[in-house]
Amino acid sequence: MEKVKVMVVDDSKVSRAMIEGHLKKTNFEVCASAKTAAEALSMYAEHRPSVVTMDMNLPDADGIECSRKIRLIDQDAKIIMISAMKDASLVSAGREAGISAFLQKPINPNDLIDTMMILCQNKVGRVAVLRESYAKAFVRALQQGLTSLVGITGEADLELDERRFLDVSGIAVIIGLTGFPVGRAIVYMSEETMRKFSAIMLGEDSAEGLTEDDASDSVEEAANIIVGRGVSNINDVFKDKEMRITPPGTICGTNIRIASPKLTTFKITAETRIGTICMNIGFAEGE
């Protein structure tokens, strides 16, 4: 995939280097760095980057005025203001100048990349946006949940799942996602893993004394916590995207088939000492 061009405007060499460092190993690359507003205008006209990061204080102008002049060159320019301040009056003035988003120093690398992904969705593609900005939040949530609930640490793999059906034998907990984007999450595992998971979660020495209801109720509660944490991770980054979860529904049995029509779906897999624990995250197409 072709790299997405970024221009960094900041009079601080350290800040420019930090932003460029944050973007390494991503689909974004810095095509130009400007120390002044005059340089920024000249470089924008030459390089036509897909997105600009803009410092507020420049030697020859403020970032809002520089952004306004860039928008005269290109009315579709996408500009992210990065400033030590982020008060209401600054945001309001920036909006009037056509600035697309605002981040406060010191910037969180995930916040920067997520914001760029959303602004450049037409360049990087919808699937990439959903993977980087939304699905990865559930990867972190699954890892955090396994650690806090049953003391399991480890990596979780994420991949695009193009199947239109999900086949499960064991337990599947289905939770709806409302707001933006709309979708659903499914946490699933085998019956054996379910019983081991529940025994640890409930503080039992073994799974022998657990009823099926005890085991399924425990996994249902864990799934609700994990998916809720994933949604919170997203809401913490995108303040205007209020995602919510619906009450969970649980299915136990063998050869369960769950349809995923018109969903862009990702599979998260965690191989643990008690078995494989999976999460399937689907987002409605066209949202």
The other form holds:
Amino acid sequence: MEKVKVMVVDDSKVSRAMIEGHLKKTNFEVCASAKTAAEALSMYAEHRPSVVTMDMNLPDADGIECSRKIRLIDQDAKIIMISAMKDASLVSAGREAGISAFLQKPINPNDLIDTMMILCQNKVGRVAVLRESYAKAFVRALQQGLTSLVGITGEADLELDERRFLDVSGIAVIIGLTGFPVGRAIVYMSEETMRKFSAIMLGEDSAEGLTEDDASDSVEEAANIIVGRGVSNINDVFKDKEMRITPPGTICGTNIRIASPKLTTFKITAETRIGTICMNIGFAEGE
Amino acid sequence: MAMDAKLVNPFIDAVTTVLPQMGFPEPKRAKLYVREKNAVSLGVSVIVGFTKQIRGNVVYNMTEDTAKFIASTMMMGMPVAEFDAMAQSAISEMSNMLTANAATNLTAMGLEVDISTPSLTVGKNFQVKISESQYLTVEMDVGGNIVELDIAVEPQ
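The structure above corresponds to the form predicted on its own; please give the structure of the form predicted in complex with its partner chain next.
Time for the whole complex; same chain goes first.
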């Protein structure tokens, strides 16, 4: 996945470091840091970043003037003004200079990331944003969960899932996601894998003595832990998003099809010694 | 106490308010049951989850024929022979609208809620476990077609 290039224009080393820090766990990457308007112009021409953060006060010009000049190089330049003061006259002068968004110091990391995502959506694509910032959090959660719950380590693959249906024979635990983005997660596996999974989780030597309910309850609990951890991973980065999980709805049966119209979905697959453990994460369009 | 009869009314009100706006006959409340743990699918089951001051799930449960009737009515009477992607999308959308309306009704009762996106499940002979204990089922009669609401929500 290609990172989205960001140029930071700020004469303060601390401010530059803070912005870089805010973007660390995202798919945005600082490709250039300019301390002056002159540096900003030459770096913009060289790096062609997807988005620019612009401080209002620079040693050799103000941020509005600098933005105007950047727009002369690239009339589609996406610029976010970051200033200590934010009043109507600044905003209107900034708009005229082609600045797209205005944030006030101290910047809230989520506001910054959200603003960048919105501005760059055409360039990076919504799918890339969802994959990098959201779906990957569930890949880590699945790996961590499998290790801690059943002692299975291994790779988990993440791919965009363009199937209209999820075909399941065995168990599917559906857990809703609320907040932003809204969606749902489904952890699913075959009946055989479910029985082996629950035997390990419950410390049994074999799956033979387990009832159907024991087996499905274990997988349900594991799914709850894994999806909960995925959401925590996301909330750690986007601190005011407050994503939450609904209680699970657990489906058992054969030849079940689960459809989620209008969702962008990702499939996470872990091939393990007890079988394939799958997770499907879907996010709603819009908002 | 896992179930609370008071919490059923916002869902019934949602059905009786929203469906007529979409051109359905006046829905009537048919039967009410207390059930345990699993909802037995009638063929098409849409599950939507709740968080915040209410947690749980609601399942809109119906036969494939009822689902086709609903999809057809929603699509201005267009015949629906197969329960295809477009029909599934219509049923999901209806579930979403009903749940959003129920959420508004719950908010009016002082209960703030968030809802997840609907997951539509199709198949024969499957069950959905939505509760550790008891939950309530309401059957709504929509022009002779039964839409079952399995409501497993509890206040936090």
